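Only one chain is given next, in structure tokens, and it is the form predicted on its own.
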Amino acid sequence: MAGLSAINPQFLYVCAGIFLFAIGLWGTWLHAHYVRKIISLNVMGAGVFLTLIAVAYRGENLPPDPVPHALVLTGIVVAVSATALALVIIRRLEDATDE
């Protein structure tokens, strides 16, 4: 049981972030439909954000590092904007190919 006590929550968050990134990367390669590719890219982004939040943790008595938190907040805004733009482009592309 000594091996399990060595695993801290920060390590689990990093592993979960890497796992999410791998799932998103796999989905990006696997799916041919553009909407599914965008969803996969967002899953990859969530993995990166989770890893950055885990890296920002500095200890119980210390505040988290503000730089990774600022990067995550900025990344969320950019991801939402890029997703909206990509969805509009996909819709117009599908409308143009239907005509």
Contents of the next structure:
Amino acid sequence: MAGLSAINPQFLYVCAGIFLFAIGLWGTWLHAHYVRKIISLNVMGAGVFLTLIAVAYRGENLPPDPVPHALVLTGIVVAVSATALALVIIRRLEDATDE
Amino acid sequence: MNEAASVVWVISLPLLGALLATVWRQRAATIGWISSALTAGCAVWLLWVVQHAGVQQLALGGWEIGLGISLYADGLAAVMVLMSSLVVLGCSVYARQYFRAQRQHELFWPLWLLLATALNALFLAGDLFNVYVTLELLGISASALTALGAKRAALRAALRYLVVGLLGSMLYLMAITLLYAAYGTLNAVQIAEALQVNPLGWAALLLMLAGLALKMALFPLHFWLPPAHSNAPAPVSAALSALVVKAAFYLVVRLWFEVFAPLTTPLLANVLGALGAMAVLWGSWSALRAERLKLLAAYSSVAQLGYLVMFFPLLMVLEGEARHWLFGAMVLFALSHAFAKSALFLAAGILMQYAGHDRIRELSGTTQALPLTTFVIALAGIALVGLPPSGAFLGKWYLLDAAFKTGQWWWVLVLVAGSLLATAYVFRLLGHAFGHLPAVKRPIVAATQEMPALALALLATFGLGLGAMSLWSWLAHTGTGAGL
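Moving on from the form predicted on its own, kindly provide the form predicted in complex with its partner chain as a structure.
Time for the whole complex; same chain goes first.
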């Protein structure tokens, strides 16, 4: 299969990233439970990060582009902090006794 | 001192304040209002610098553009920074009294100053990725502040607010990824120069618009706004309604008219305008039916943001001088709403502290008990309806004028219906407030709470209305950025 070997790995990674992003979007929108929404958001984030990493690839013998990698790092930090905050609020909500 | 320093100070002063307030908890309130006062002073300085020395562009730490953090201050950005700093200052003075003897006050100040930092950094970001970071900072601090309400309803609203905010940012980040893949840069000016009309650009534009529409609560994505804005503590509600949604709107303006200028079409603008029109009608109708004052104020925000989006289809078809003036009118409308809505929420907070509730039906006698607060509500109402001499009146007048000039008369119908509904909800509120109360209690309300609300309401009505001309002509001619 000559055609198959022509498929560029970078293209596959980008497709996988967009697929994860779409699944995450779907999950965030449709799941009712907030823990599931948070997990879906993280799946969405993983999709974006995968796409960014694939974008950084510049060719066989070239070093990857560092800028998208820096963006991924920043993005992960943000995602972790936001997830932590969301989980704290979910726990507070479960402990809250009023109403 | 170096002129460009003003750009840095409006971001670093509140950040410094946030750090100090975290470390030095007993003095958090003092640190809070002092640093917001200093920030407001720097914002005035920034406006002066932009007015006299032109657009300020700064690459932090000497890193070349494309790698480091670049800041960009033109007239629009400077005006937005000044607006947000003034609202933050007003709310800070108010919050000192509001949180007195409350457990949350030590938690409030660091988050509050972080919110101010994020807002100013967002208005001045010259780089699409910095915009993402500031958006996240804004969303996280805003939802943590909402959660300070501590009731179940507030926690639930904060959680939904956080999730919606994160979803919006993720859509935005994906759009950035696509743009970086295509053009190899994230600098707004460089992307604007390189942008081509192709499916990838379209995908990026639509993802960004969807994400920001979610964050600015554009109809039908407004579902999260009323619970979040009505359950937060009063100064937080004021900032959320006046500033945080306005930040997303500011980004839409920047992206639409500058970065994505070649891609935007009248068709897409009409879709946005139609959503805005529905927001005006639905938001005003819901505000009229609201049982609680804070809910009324929150729904009225949905409507007011709708008006702002209705400017888009008219701006697309106008050209030259008329377009610049209409753009100025849109900014004036946004500023006017910011001051009026923050004043209304602060007044609602005073009412809640006094009466223990904000149920509109049971507000009778407020006038006798709290004359100044009622006056603030009336002034804010004038600005929300768009009566002269408020800034909103001038904004609406130009919208009306442009709608007739371009033959798009249907927007006028929405404008009239929305204004009538707004009149109805403001008068319903005032009608209840002026109701007779047999025994007049003498309330103890600190002047430091009523005065900031009054100052903001006066800015919205008389300040912007009467002082509009110089600001407006400047905005119309030099204030707008590269694309206009």
